[in-house]
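Let's start with one chain on its own, the form predicted on its own, as structure tokens.
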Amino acid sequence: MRIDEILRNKRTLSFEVFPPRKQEGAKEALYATVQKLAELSPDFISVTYGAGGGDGRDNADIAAHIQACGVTALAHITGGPSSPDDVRRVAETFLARGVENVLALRGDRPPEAEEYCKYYQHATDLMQALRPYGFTMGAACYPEGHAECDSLYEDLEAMKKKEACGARFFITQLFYDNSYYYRLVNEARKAGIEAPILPGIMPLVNVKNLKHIKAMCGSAIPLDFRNSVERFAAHPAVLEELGLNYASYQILDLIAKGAPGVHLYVMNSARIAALIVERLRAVRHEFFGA
């Protein structure tokens, strides 16, 4: 099902996966995790793109996976990393699978590579490319802001184009203070961005989950927060239990004003999607429809 005409009739609860590393059974494993996921009913399930660009078919493969398991799959394409015959390749290949939504990015520049946006120097360019397939497109939004952008308004000028481009829907970036939330889809609004705006939210459940924040994106923790994450550091039951209430609180908070549903970047971990589900059933019922 095309995901722009499932916003259109309730909210919605997703989650986030990301192909495996090139390990013996780490694939097999990563379908296991999606049959679990399955099992918590999302309304869509997105797989990452590939970090070297590529043909697209581990991609193309984890996604019909994730529709054989009954659920909607959105699949990233990077625009970053590839060339035209690559996503010539890739869009094929996705069509060919039944892929029928897509987030197109174009990835975050890693400072060694030269050759990096050679042929897309923006996610528009790629979405500009992908107009033909037909695709349900979505895109990537910031609620701190681009690192490369000087103000959220330089961004906000981006998220437009992206919707003049075909963005049917925008996934948030991860972020652990709502009030960025908030302040894009107003100041979006009056820009005349029209299109729902998914907010993106990461349990912070481990020491690791804090370091991949720091390398990733530098997203803002409220310093309360903050400061019981780095009390419990080393006690990760506690920790778990914190981030687990936290992210919980967020999604209440993010509910209760309006958000058109919930995207979960889970890092391929079905239990930690299962407990957050589990401290949100009641406002599941009540809130996010059939």
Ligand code: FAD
The other form holds:
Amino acid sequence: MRIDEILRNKRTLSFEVFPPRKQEGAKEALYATVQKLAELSPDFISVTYGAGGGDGRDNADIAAHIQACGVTALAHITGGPSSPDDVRRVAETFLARGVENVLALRGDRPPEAEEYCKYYQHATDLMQALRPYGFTMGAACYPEGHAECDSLYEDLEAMKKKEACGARFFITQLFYDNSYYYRLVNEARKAGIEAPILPGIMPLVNVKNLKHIKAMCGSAIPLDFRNSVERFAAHPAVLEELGLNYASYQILDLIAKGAPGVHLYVMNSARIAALIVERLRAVRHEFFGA
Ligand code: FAD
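Could the form predicted in complex with flavin-adenine dinucleotide be given as well, to go with the form predicted on its own?
Next comes the full complex, and the chain you just saw is listed first.
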């Protein structure tokens, strides 16, 4: 189903998974995770794409498996490392496997990739190339501003261009201070951007998550929460409880203030997804219509 249509009808709950490294049994393990995530009745599950490119076949397999489990798939695709032939091949592979929805991204240049962005400098270039295939396209946005931007307002210009190139919805970078999200939505609406902006939330439930945040996006962590995370870093069970409670608080606050849905970065953990969904049980029916 088209994600823009789902968003027109209800508030969404969705998850992100990433393809496993090439180890024996890893794909089967991910498929089992997807099956468990599907049992939580999300509106869609997204699958990330390597910043270094690839032929998209693993992503298409995972997206097809998501849909075989009865859930709409959102396949990410990065333009940075690709040639027009690569993009054509990936788009045709996705279409052949029944993928209707893509999240079009530039990708982060890996240090060794000199020719990164030779053909597709920005997500918008990739979106132009994908347009003829008829996908429902989404794009990324950044409540705290993208690392290459001097201000949020430069990023809003990029969002406007992404919407003009066909973005029907946005998903945000993860954040721990909801006020960044509210500022982004307010400023985006003032700038005339109309597409729904789905907040991305990553429950910070272990020390690995903290390292991932530092390495990948540097999102600000409010001091009180950060102090507690550091205080309980050596107590995994306490840290997990703290992270689940904090994420649930963020989600309830987002719902209360009218967010169109919530996209959960669950780092391939169906257990963490289930624990969050359990905490949302009281609001699921009334506020998510499911
Ligand atoms: P762009 O939109 O090209 O933006 C990059 C910079 O250029 C920004 O500073 C922007 O303001 C500026 N800009 C954008 N368009 C224009 C334009 N037309 N003209 C001038 N300037 C412009 N990475 C992966 O490798 N794989 C994934 O699966 C993946 N999934 C992601 C999912 C989400 C929800 C998010 C938020 C990020 C994801 N990323 C992923 C990371 C992403 O690739 C990086 O953040 C990357 O640095 C920027 O990608 P983008 O699509 O926003 O790029």
